[in-house]
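One chain follows as structure tokens, the form predicted alone.
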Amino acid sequence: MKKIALGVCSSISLYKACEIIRLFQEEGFSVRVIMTEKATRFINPYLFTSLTGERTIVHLFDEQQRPIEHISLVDEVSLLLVAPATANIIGKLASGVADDFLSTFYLAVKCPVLIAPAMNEAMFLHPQTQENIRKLKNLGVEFVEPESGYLACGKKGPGRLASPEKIVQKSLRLVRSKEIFKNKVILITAGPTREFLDPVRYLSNPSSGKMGYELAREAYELGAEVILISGPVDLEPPAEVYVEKVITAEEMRQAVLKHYARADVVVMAAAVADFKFSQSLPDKVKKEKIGPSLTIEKTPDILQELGASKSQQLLVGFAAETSQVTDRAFQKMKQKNLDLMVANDVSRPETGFGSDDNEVWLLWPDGRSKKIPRMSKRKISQQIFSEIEVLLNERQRNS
């Protein structure tokens, strides 16, 4: 069921809701809104109406609606998401409370809850609030917790409402989650790596990162633990997601590393420098005296590291070219023991280094090969684990 119930209630904060119904659009899920009556004072329930193309509820009855809707629509959603919820909903919620559509419908659904507090800070830490917000908790409803800041009452504090991303984030995890990706821990590279001749030049390649945070953000979305190792990038990581962020190879390493014996999947999307300068100085060199010639060394190949000592471990790497593809990338694939390679064309600027958008091969030890058109990069990102899950699954059976 790809239909999302939002509640929304009086908050400031209300016309974020604007935003989260259409982040759930674009992954491709509907919205009902349910109102509540006080909410109607803030925004008129026509203008959710119009972005969602079905009639927002506010009253528990209403000619209108269909017979006994708050138990009928229980059938067609897969999450009850609050979004902004105040202190007056979640009290009602944990008391059992049900004098209105949006209260008597949380007591019907079975499927997940989600709620997103927004309130004036001295609320949010009110002993009975957190009371009521720990009886939920214990219930099974999970929560997104408020971010500390600007408050509408002029305050700064806890209790502004988490953002839209990372409330949609949070919902998606609860509905797509797969049981063969829970408890499982999936480690990711992502971006560039700098290598310094001096404080203020280095070398490195114009990865953005956008593959790999999206890689982060899947993995998160279907119900593992996502540790997210990361190059210099101008990019909000995931919600949720554990970030070490680092410059050189050899910190990527070492981060690499530390993490790669808990690890159940390894996704290797970092484009880590190949080079890196014989000698690092600590003050920047002056023009004048720099030779002719600068001496370089390799970088460690960290991914051909992994490969030789890997056990548990689903090991997927990336291999970027600009000719001979699949030719070379399935020779790195052998050479580094991998599992799954995916291959792309960087020499092409709707596809390559900083692009949205994405054309790869996903190629197998055994030979096979497929090739995903342009898309867009979290596109792409779902159709990678979506083979991960099958190789997955392969070995849950032969063991």
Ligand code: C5P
Second form
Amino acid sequence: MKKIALGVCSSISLYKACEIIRLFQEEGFSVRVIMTEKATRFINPYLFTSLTGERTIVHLFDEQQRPIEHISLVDEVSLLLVAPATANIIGKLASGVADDFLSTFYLAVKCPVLIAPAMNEAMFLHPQTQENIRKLKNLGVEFVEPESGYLACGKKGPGRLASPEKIVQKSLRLVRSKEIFKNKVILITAGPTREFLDPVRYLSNPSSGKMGYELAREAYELGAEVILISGPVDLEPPAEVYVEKVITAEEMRQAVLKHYARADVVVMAAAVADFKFSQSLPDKVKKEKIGPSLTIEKTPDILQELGASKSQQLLVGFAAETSQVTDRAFQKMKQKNLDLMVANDVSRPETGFGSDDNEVWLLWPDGRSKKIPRMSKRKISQQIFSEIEVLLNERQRNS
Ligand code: C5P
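Coords for the form predicted together with the ligand, given the form predicted alone:
Whole complex next, starting from this chain.
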């Protein structure tokens, strides 16, 4: 099991460290917490000992500790994350002061270091703090920028600890990045599109965007540059992913085509509406004036267009079916000139639109297929990307 060293400093936001630990544990990591002496004035170290199952380290000289533990722990951890990090620890790390366990440990580690600052906005914006941050960045230390908002001191501005999700996603990118995904541009579409009859009525489908957002997160954690083109969904985009929001199929098409030439991989997870109204009106139409029938027409098939003009791009499509799932998906893969097809049966509520789980078939143009049993969309996205990795490696070998 991989281990993270988590440095916790004396900021009110240190309660968020509990959530950070839980998120790491869900990903199969163990966590060893190192608190500064001042942080123990806010919270007893036993809280983190209970959460992690490992004794929290505070002091450099501790009878109960293994001798020179700051050196022996170095070989066990894949990341040193300091969250929350105060102006004080940032200043100490920037100038090489080693007067407690955390600052001494920083000088001893060889793994990546990630710092998530949290402090009053004046302290954060102070030229000295900014200079310290620049110095550490020049030394290769990574940062998760604090968010702007209400701070514990009552002021408003930058200084609020980034969300535990963002901190953990960036941490995972540092420990999970793979060579093959570095410098790769991965274009992912997610969510439904809406095709409007007038400003208050539209054609759409129940896609929640969860699958596409999980794929974007996975691509980011594996080290790629990610472009997410998203239909209207109620989800927080993954950390540091470039997002373009669209509403209609035509807008999605324009956004995808804009980035297509740069893309190495395209994953079309969006549930693009297949039909639109032949007429889209700027003002709300009176009920009495509609019907008894409305004419609809097909939306552009974005993936088919990409398949017809593909060069270096690896194309992955999705097929949501309710019967003859693999047969239909196989046909679509051929028709759209894809390199991988993900087929799912959306007739089942536990694995269809909007659910947290999925169960899919992966299909390849050479006729191979593989069933991925029911699991979370997070795990499914990892399985899909491990197959994309195989295809990218094959391409690299053959080029
Ligand atoms: O033909 P069907 O809609 O089942 O194909 C599904 C795949 O094609 C998905 O990957 C979806 O994102 C994509 N698609 C598209 N443009 C459409 C309809 C679907 O790119 N108008």
